[in-house]
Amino acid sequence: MSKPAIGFIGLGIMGRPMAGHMQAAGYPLTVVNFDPPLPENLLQAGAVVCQSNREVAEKSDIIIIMVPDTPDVEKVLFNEDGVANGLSAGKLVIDMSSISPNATVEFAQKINALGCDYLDAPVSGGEPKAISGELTIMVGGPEAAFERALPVFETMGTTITLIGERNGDGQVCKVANQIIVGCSVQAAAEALLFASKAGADPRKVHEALMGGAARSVILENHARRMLDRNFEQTFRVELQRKDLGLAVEACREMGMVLPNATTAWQLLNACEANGDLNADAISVLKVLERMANHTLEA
């Protein structure tokens, strides 16, 4: 049997390579005609352009959307030329991005009128494992469509887990994951700068660390980036932030509070201040730095 249509909505950092693996496994693939450019493997291998949403919708079985923010999944959605005008029954939409949980649950009920199944599959990994094809896929949605889904995101992911079948969960998962991350990320500066500042030194510190329980990705990669002082962007501080305002924002509509996610949420905040907005997150050190009044040397 031919493999289903793919529509690819989203061609950035993460989207080209996730969008080329699923090309790789032999889906006819079809973007569309927006900036930045498209890329030259995706079109040389044969992929179909669009000059619309819309268009990627009529001509493809499955549609994934890969962008950075609720309202840009909205546009995409629901503008006059966008998926949902484009649909017929049977089709199913996956947002891969990571947005707001009750946004997700209100576009699925709306697309689900259209006849058509919805899951939001938002990832972690980055870019590295976009690239590889080892992303982590946390999927919300019922369990017939994430079944019909599964074979494509084995193509990009090597952790797939259906996480409940409502709609919203996927992204309910991405939001934890987040709120580990960014206090994970604020914690390993902390711990580099106040070694630093204590005399100790903080290279010395994190190969200890890295022998006992505080051993993490956290600490292997971002805080040896620290310590080289590579701020080159692998994610960016502004979707870090807006990870963690999803996190704030939810908190407040359930009545609780998470004290080390609203603090990590404000790091970043104070992060746009230092200029640092597009700069990889790892920046929230130079916040700390500040606060200091001391420069993490190694």
Second form
Protein chains: 2
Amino acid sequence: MSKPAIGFIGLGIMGRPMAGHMQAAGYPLTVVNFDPPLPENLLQAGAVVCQSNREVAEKSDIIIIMVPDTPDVEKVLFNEDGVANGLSAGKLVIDMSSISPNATVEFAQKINALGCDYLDAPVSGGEPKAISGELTIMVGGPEAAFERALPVFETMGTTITLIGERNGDGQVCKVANQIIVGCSVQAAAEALLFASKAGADPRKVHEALMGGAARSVILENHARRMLDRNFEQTFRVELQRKDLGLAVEACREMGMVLPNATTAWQLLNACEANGDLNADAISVLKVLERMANHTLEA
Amino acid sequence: MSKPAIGFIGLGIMGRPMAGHMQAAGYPLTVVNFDPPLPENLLQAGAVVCQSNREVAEKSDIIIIMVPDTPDVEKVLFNEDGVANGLSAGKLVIDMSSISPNATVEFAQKINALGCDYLDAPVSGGEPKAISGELTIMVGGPEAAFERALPVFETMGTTITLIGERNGDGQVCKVANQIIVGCSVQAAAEALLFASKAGADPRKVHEALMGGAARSVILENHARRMLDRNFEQTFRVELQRKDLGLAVEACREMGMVLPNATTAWQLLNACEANGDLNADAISVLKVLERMANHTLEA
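Since the structure above is the form predicted alone, I would like to see how the form predicted together with another copy of the chain looks, so please show that one next.
The complete assembly is shown below, putting the previous chain first.
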């Protein structure tokens, strides 16, 4: 049985390796010509280049979207030359971007009305896990559509969970993930800067903390990069702020308050004042450093 | 060579198993009669009972203190019948309580003036790790004193780190640990409650999050107890609030601000309003639940 044709829209630092994994697994790949720059390796391996998102939808069985934010997904789907205008019944649209859970519900309803299934399937793990094909994928949508997509997901990720059969459940899970990640990055930065300002060796503190209840993926990876002052981008401040903003926005819609997530979200605004909006999310350390008039010495 | 005699002051839920491990390893143990209730197993194994902390200090080579807060340590050391009045040159005082780093510097100076060494050696891991002898021990003080204490520490802990040769460095590390632990418990509570209020299954969300960048000891253990609504005490709200209060107090002394730690500290005040000051620290979930008028359904 030949594999379904995949249309992939959004060849950014995440999308490029993700599309590459699908192509390497034998899925015919269709991309769009204004997704810059079209990666040479995808073209050489036979990716078909279309002139519009509509044309991608026409030529594919499964259309995958991986763009930065809610308005980007809306444009890709519903612009005049958008995906919706190229769909026919039976196709499957998968949004792997991290966007608003509520907007996702609306988008899915419109796609369903065209006789197509919709999955929201945001990912966690950043560029390193996109490259290694070890993403965490959190999925919302009908189980049958999930089963149809699973072999495709398995080319890109290792922890693949159907959170619920309601569209939006995947995005809700991703927002929950980002609440923890965003708060944890800042807690690690605060802990190490506190220790350093108090005169202790932050590397020794990090070593001790990794042996106890404070141990986490964030303390292992992000805090180590803070100690090394390695601010090379793995995940942009701008995207972390956007994700915590999705939490705050959804809180307002639902009538609930998350004081810790809100504090973390606010602090990311000061990264912009520092000119670090496009730097790695650990740059929030520099905001704390400026407030403390102290640099983490490691 | 016979093992040094240990005086142990503070036989609470942490101190009892810690003293038991030392005694089981062959250290002669001295305790004080008003440390209620004196555990039968320690007495049957030959623990000597003294009438005052001063007498414990007179009869021991190494005096270990494990009490709740800074004023408690001060009383144990410097009251009329306190440890300081029973010390003679060459003895070693080890404070394993979690208290103020700055007060620790003062206490150590006074003990040093009597010709004795002082180590601050707070622990992490709570009652379960105290019982299993797998505590994380964070030590500040002279390396020679650390080497002298190490065999004793090894009866109680598995990750034992000399953070620095300055007294107070161990307490600084413990405060850093509690910043991460306190913030992480609340981030986990916020993430799960958010997902639940948004209609997703928090157990599925937890499962997915454990596979990615949000994974941590806190998400594994504390969040699982939140899902099970198991509020059985492992570490009291009151102590977590005290520890974050140490961070906030030290911040004021040093002239720095930690917005995330401060938010987490403040929220613990509402646990008191809920009547949960003596409940487990995960009870902060109930504060968030009341604010959201929603209970985490798992």
